[in-house]
Each structure stands twice: as C-alpha cells, then as structure tokens.
Amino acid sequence: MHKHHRALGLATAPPVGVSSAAEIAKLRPVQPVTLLRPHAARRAARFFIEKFPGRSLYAVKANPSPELLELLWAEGVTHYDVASLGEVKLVAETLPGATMCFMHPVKAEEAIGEAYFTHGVRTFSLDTLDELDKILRATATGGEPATDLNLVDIVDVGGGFPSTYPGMEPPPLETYFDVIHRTFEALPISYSAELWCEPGRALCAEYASVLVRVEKRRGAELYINDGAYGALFDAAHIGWRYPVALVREEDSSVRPMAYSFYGPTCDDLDHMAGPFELPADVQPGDYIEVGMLGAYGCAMRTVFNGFTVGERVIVEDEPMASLYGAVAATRRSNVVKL
C-alpha cells in the first residue's frame, strides 16, 4: 500500500474500492489521475450489440487499452477495426479469438503479409485497384494468390457516431440506427450484403475522465497540470469542449463563468480555449474533473517535456454525460462536493 501511495503522489494512501472522483480529490493527488469507468464501457458495448441492425467493429485507434478491449469482448464485441500492424499485434495478443479487419486503405505490403500469415487477418479494405494488387501479392503462397480470397458484399457505414459534449448534444443513437437500417434495406443488395459499422468514440468516450489540479489562476485563465500534450489534445488542437466540474468540499455560491485552460508545459500550443464553465471562485489547489476523455484522450497522450499522467483508478460513479442511460443529477452540475 505504501508503494502505491507514493506512485500516486497522494497526501494519504488511497482507499480500497474507490467509488468516485470526489474520493480521489480528497487524497490531494499531485499528478493528473485518470478515472476509469468500466461499467460505462460495458453499457455502451451492450447498446451497440443489441440495437445496431448489423455488426459493430470497435475502432481500436480510439482507445487501444488492453483492459478496454477485454471489456468490449466480454460484452459481445467480436470484430475489431485495426489500422496498423501494431494494432493487429495488440488485438491478437489481447483477444486471440477476435476477428480483425485491416481497414486502413493504404498499407505496407509487408504489414499485409504479416497480418495475413502470422495473425490470421482475412479482411482488408482498399480504395484502388493498385491496393488490391498489393493485397494479392502480399497474401500469395508460392506465387499464387490466396485460395480463400472472397469478395463479399459489405455495406460499412464507418464510424463517426457521436458522444455528448457541451454544445454538441446529439439526438438519440437509435435515431441514427433507424436511418441506417431503412436506407440499407432500400439498397438492391441488402438481401445478400452484411451491414457493418465502426464505432470508436461512441464505445469508449464515457470510459474515462481525468482529474486535474489548478496550479495558477490569471483572470479567466486556469493553469492546470494536464493539457495539449496529454489527455486534452483535442481540446487544444480542434477546440473540443469537454464537460468539466469543480471537485471540492465547500459549496460555491458564485455564478459560473467561462474559463480557458493552459497546460503544464508553458508551450504556446498548450492552450485550450474552451470556454469551460466553472464557478467564478476557482483557485489554485482546486481540482477539476474533465469528462468524456475515454476516446482519443488516453490514446493521444505524450510525455513531452517530461509531463505525464499519474495513476489510473477505477471509479464507480457515473460519467459526466451519457447517451446510454440516466446520469445522476450531481454529475450534471459544475460543482461536485467531496
């Protein structure tokens, strides 16, 4: 326990069975803490398996965590959209029974060959005849193309399924599924074709958030200990507005205001314009939970300038927003009490 306490950088040792972001904030972590919610990933996977009118392939690029892959597999996700030999190897090692689909449209011939002969990949996407020739060469045995080559009709609607963020509240996912189903059924090949989709963000956005500490305040600018080179890449580079909540013991009686964030590197690009709405009395030493970071937040993290995340902790409270079920009212507030 003492070793774990030191690694997490907390003021006191972490409790067994941590259940919420507020409990972690009480421990005063020095480094950002990634909060994982396995129950949210399971719920999203079950939703797609039960309601999408076809087959759902998880887009591994959104979050390649082996623990997440295992969660999705346990809920019935058997097919995985991989885009590189690295992802092929990851899925093969983590889920030996999974079906991998090499969906990147331009692949190295050597990667195709290793995926086919070593890892059993049998589905490859392509955009041009040149790419088809490459696939045939790479999978040839003794100078002959693979004997199990099949060109099956598949209508793949891809990914792009949304999650919910401030200012980007989408309609229910069932609405998307209904339009896809009706349009697919109207196609002349629907009787013989399979319907596929490749959700990434929609399956894992609610899986993780990050708890950060405010190191400095300058007017409406908050300097926090994670940023553009960490879990908040999208907040900086494409202006993504993640939900945020102040996590502290005392109530805030002041009205919220719009803030921007700066990350820990002091680099010009380590700026997140937001706006992020929080109470007007945020001060250094306060903790903020930034939600819906399970997609791409974990995957895009770097160790630039020596800054990195602290521990990853499983929590049992609800994500800050959800497309898959009711979220407790306190999670919708911009203040969470300790």
Ligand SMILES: Cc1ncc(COP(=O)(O)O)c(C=O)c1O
Contents of the next structure:
Amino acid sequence: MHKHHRALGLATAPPVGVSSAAEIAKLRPVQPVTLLRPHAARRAARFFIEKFPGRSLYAVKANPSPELLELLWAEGVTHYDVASLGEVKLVAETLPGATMCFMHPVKAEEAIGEAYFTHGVRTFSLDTLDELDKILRATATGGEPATDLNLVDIVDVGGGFPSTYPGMEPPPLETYFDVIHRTFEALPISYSAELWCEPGRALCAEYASVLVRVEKRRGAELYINDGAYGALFDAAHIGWRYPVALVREEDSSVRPMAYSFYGPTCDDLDHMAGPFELPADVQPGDYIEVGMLGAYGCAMRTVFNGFTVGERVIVEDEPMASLYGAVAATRRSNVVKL
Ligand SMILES: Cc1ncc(COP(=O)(O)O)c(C=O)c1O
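Starting from the form predicted alone, produce the coordinates for the form predicted together with the named molecule.
Okay, now the whole complex, with that chain kicking things off.
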C-alpha cells in the first residue's frame, strides 16, 4: 500500500493492509484511480475451471493487463484466445508456458506466419475456406503444408458470457453451462470432439472499478474526471450502465436521483447518458466508484486530450456487483460511507 500511496502523491499513508474503495477515497486522489480486485478475478477463473463442462480459454482482448494474465494462469487457465500479433507477443512474453489460440477469423497472412513460426501458435480459427488457404500457405515450409496444426474437432462456443450491470441481471452461469453441455452432447460429432469456451467479460468484469472525482455539477449532470476516452468508453458509445456508488465521509440519507456524466475532455462525445442513480446531494469534490470496469473498460483507455491512465491500486473489498455471489452487504446501496 505504501508504494501505491506514494504513487498517488498523497500526504498520509493509509494503514497497512486496509485497502478498499473507501480508504482510497479518504486520500482524496486528484486523478481517477483504478481499483484492482485480484481476488475477484481468481474467483471467476476458479468458477469456469471447475464448472464449465469443457476447456475455458481467456479472451485477452477484454483486459490484456499482464498482472491479470498471471493470476488467471495461476488459477489454471492454460489457453488464451488471442486476436492479433500484439496479443500473441504479449502472452508469449508474460506466460511462456501458455497455449495460444489465434481466434480472429480474419487474420493477416504475415501475422499467421509469425504466430506459427516465432511463437509456436498451432490453433487458428477460420470460418471460410479462403482463411483455411491462407493458414495453410502461411504455415507451409518449402511448399509443404504444416503437419502439426491443431486439427482435432473442437466445438468452441466463444465468449459472450454475461456479467451483471444495472438493468441487466442475467440468469446464473450454471444455467448457461447446462444448456451448452446438453446441446454439445446431442451434436452428431466424434466422441473425441472437445468443448471449448473463450470468455472475456465474465472472467474480468469484476476485476476492476474506477474511483472518479466530481469536478462540477450542473443540475442532473455531473462532470467527472474519467469518461469516454478513459474507462467509460462503453458507457458513452453504447449507453452501457455501470453500477455507481457515492463514496464520501458524511452519510447521505438524501433520496437518489438519476444523473448523467460528462468526462474530462473537451469533446462532445465525452458524455455518458446513464442514467446513474446517486443521492440527490452529490457535490463537486465527492468521489464516485464506478464498478465492473475490468472488462472493456480499463483496456479501452486512451491519452486523448492529455488525460493520463492514472494510478492503479489493489483493494481487498468486494466488487460492486458479482455473478459469483460475493458482494458485501454494505455495497448493495449506492452510498459507501467512509
Ligand atoms: C473471438 C472472440 N472470442 C471471445 C470474445 C470475448 O467475448 P466476451 O468478452 O463477451 O466473453 C470475443 C469478443 O469480442 C471475440 O471476438
């Protein structure tokens, strides 16, 4: 924690071992702070490894952070769905023992060749014969097709497993797994066929949230210090609603109201319509935790308009919502008292 504290440029050290959204807000960080919950990602990985009736790959695109890759690997995720040469190189460097599967159905021939010859990739997805030709050409040696490509029958149901967001509470994951299992068993395919899935979101949505500061209020509009060009890309561009909680010293018993957010850049698109439910007395200087940003949130950050990525701090409290049944009772409201 001391390391994080120095990085935040804050004057007083937080007590060692106490790390939660509320503790970080007490330090009054000027920049948005990404709160990382390794225990939540571990729990998600264990769930898939133990309960999915086949092999679970991790779709690296959802969050390519090396710390996350390492902790998924430690929980037993051995196969990684990579979609670009950049992801191939990242996984090769971070997890030298991992098996990479190049799952983008449209690949550059040069990328296939480099993945195969330099990084040992042997599994490539395709959905057209053109792509098969490309893979065979790119992996051939002296005009001879490669003989070590992974040609076992695999039924890969892909990603797309849900996470939980306001207004989008999905059925339990076990229900998805049961349907997939029953359907797979009924397919007229070889007994040796394998069942795979490649979740991104479900493995890492709960891994991170972001603590933002309110810079200005204008009626039901809050100007916050992160936005469409930061971790809230999906909130702005596809109207995704994330869970939010006011994190402040004095309790707020004021009833909630619906807000929209503006991000920090001077850009029309930096607007998140929400609605985000927060107490009616939110003021500039307040902190808000925006949850479930571990997937397609932190990974989408840019430095547009001079705003930086900000600090990352490991916290031990529970995520704001969970598919894995582990949200602390104190976090079920939209107010967290310091
Ligand atoms: C080929 C492929 N696999 C897996 C995923 C992960 O999807 P999700 O994060 O919805 O699980 C994606 C997402 O775009 C994808 O394109």
